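Take a look at this single chain, the form predicted alone, given in structure tokens.
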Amino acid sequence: MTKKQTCIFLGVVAVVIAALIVGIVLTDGLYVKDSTIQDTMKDAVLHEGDKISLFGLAVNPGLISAFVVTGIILVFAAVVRIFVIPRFKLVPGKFQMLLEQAVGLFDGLAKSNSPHRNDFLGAYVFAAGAYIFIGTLFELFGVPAVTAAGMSVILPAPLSDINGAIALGCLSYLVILSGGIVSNKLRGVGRTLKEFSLPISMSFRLFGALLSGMLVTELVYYYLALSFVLPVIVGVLFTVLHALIQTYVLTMLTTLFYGEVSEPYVRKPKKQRKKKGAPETEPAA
């Protein structure tokens, strides 16, 4: 980079930060808080003011979000299904590589964990970490929704309600269950079981991490020196690396756990007892 080079990106970044802060002083008048910090937070977890009408019935936005990237999904997955794997070639293109590198992820994922009993579960965790990702990153394109009291909201990620994160911790939990009984009976549900605190360990650790990038983001946003620019930046990165984490995560303790339950079970064999007045055989010389 030359002087010359260097002047004109200091200048260009002058520029840029002198006209965040008239931004600042002309706007801030005109910047009316209706709520406090502690409402907002308070909201953003319990969605208390933000409920919308569905079918007559008052439900959280997460889980109109989970409709959404659900029907998404199946049409994305109907799609290429139809048009596009009977058109698959043996030299790859750009995404059929892609296609098949994500199901090769999952499905060695899945066979290194769990070596046994494994095609099910590499479908399953693909599955779960694609809503995952994809859920994850539902909320970075900022579909607007109204509630029931006429208020306009920005639909979540699915998994940033409770509800949604409890859901599919269960789920994955019944999933490593069917794991064990059908490899070892009432021993794999014992095995299974002994785990208790697994899908609440499950549920929270997706809950929390999705919550909170999102809260860190209505943080930024509540005061008016730091929402300019600065949202953008910390929504997507926090977005992304909860998707990308959350997924590798999830998907990695249900493929150990499974493969955990699933192993056959061997009886040891007993070791012989001594009789009793049997003569004690001395070693060869």
Given for the second form:
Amino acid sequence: MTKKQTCIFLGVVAVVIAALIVGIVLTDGLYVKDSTIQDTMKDAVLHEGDKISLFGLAVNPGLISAFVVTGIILVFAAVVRIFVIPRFKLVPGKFQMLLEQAVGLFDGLAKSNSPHRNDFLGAYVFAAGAYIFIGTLFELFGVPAVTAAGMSVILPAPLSDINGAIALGCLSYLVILSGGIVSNKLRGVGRTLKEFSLPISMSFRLFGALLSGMLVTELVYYYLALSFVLPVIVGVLFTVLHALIQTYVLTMLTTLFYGEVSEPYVRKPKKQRKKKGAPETEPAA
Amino acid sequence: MPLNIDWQQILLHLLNFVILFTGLWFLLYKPVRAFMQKRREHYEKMDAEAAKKNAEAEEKRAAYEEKLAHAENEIAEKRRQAEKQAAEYSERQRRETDELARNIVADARQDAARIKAQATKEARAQIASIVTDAVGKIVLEDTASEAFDQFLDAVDAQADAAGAPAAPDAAGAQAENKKDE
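Please supply the coordinates for the form predicted in complex with its partner chain, as a counterpart to the form predicted alone shown previously.
Following is the full complex, with the preceding chain placed first.
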């Protein structure tokens, strides 16, 4: 038997053993879930049964996720500010380039969509983008927490909690409104209020997108037979895509509307009225 | 509230995000953007300096090209000037040489005249001295013929010494006369 043949033989044996183990697990009644798929979905959306106690206050797991994500981001930012930024070079290294790309991306987005006023907007969309992206990826790590009822729960993405999504959507709307007021006073308020559906649409778009990802993942994990290989695609790929898409959508919408309401007002030239006695000019042939 | 919407939790989320926004703005966004702005200004300055140097180089190149275009005329002009200067120099040299030659000739003539006059003067003095000696000898010692012979011998001797031709006829006649006697 050659070395190559030995390798093939061992590989086949390993595959057979793995298939047998999968078969044994799938046929075992131990892994049958107690709750129905409806209950699982309902818990994922409403968090009625998995509240967490925060200093005696019963809150959704999404809020705890939000605090954890904020803590992680702030600690990272502080470390970068103290140890990395003072050592920035004119020719950037890989990490410096990553940071500059992130800042430059949101700064450029703000400048291109709102050329008249964009300093505050750039910082806002940078923070919102970082929060949405990292918060969405956060659910991949499966950080556990204990509910008020003493059950274990995996912390979800902060924005899969409807309260978090409403907070970010409404805050984005307020930022847009502030841009309108600063740039155009009452006219800016009028322009912003014209888009009265914006906070609702932004909030529920964010909530729906992230919740759908979480529901699909829950659905996949509910059935044991789907728990092999498929979560690699559903869990990781969908989450990464959600993170990217929702970050882009919210920041893009915020900058676009901000640019629209902060655009300086240009008075349209009045049309000259024709005098009654004046002869009408003939159109050119 | 429907969908488990809770105003308190919304406010908590807002508070959380405001803290995150403030922290990120001051810790990350502002310093990185400031660095990027500084670097942009640095490269813009370099770019401006390079453009300025480029413009200067272009200006110099244009000036040199213009100079090159006029170089042939300048060379011809300088050649004409050089030829003119050379001709003037040559003429001056020739004049100086002629003047020098004339001076040398004049000096030589003066020297020759002076030497001739001196030689003539000296010869006359010697002749006079010889004549005086001869006359003295003739008168004081022998006969006239002897004196004459002595005189003639003295003249011959003097002529040989001075390089002048002797009087052959008279000397030869004297010699023949002596033989006959």
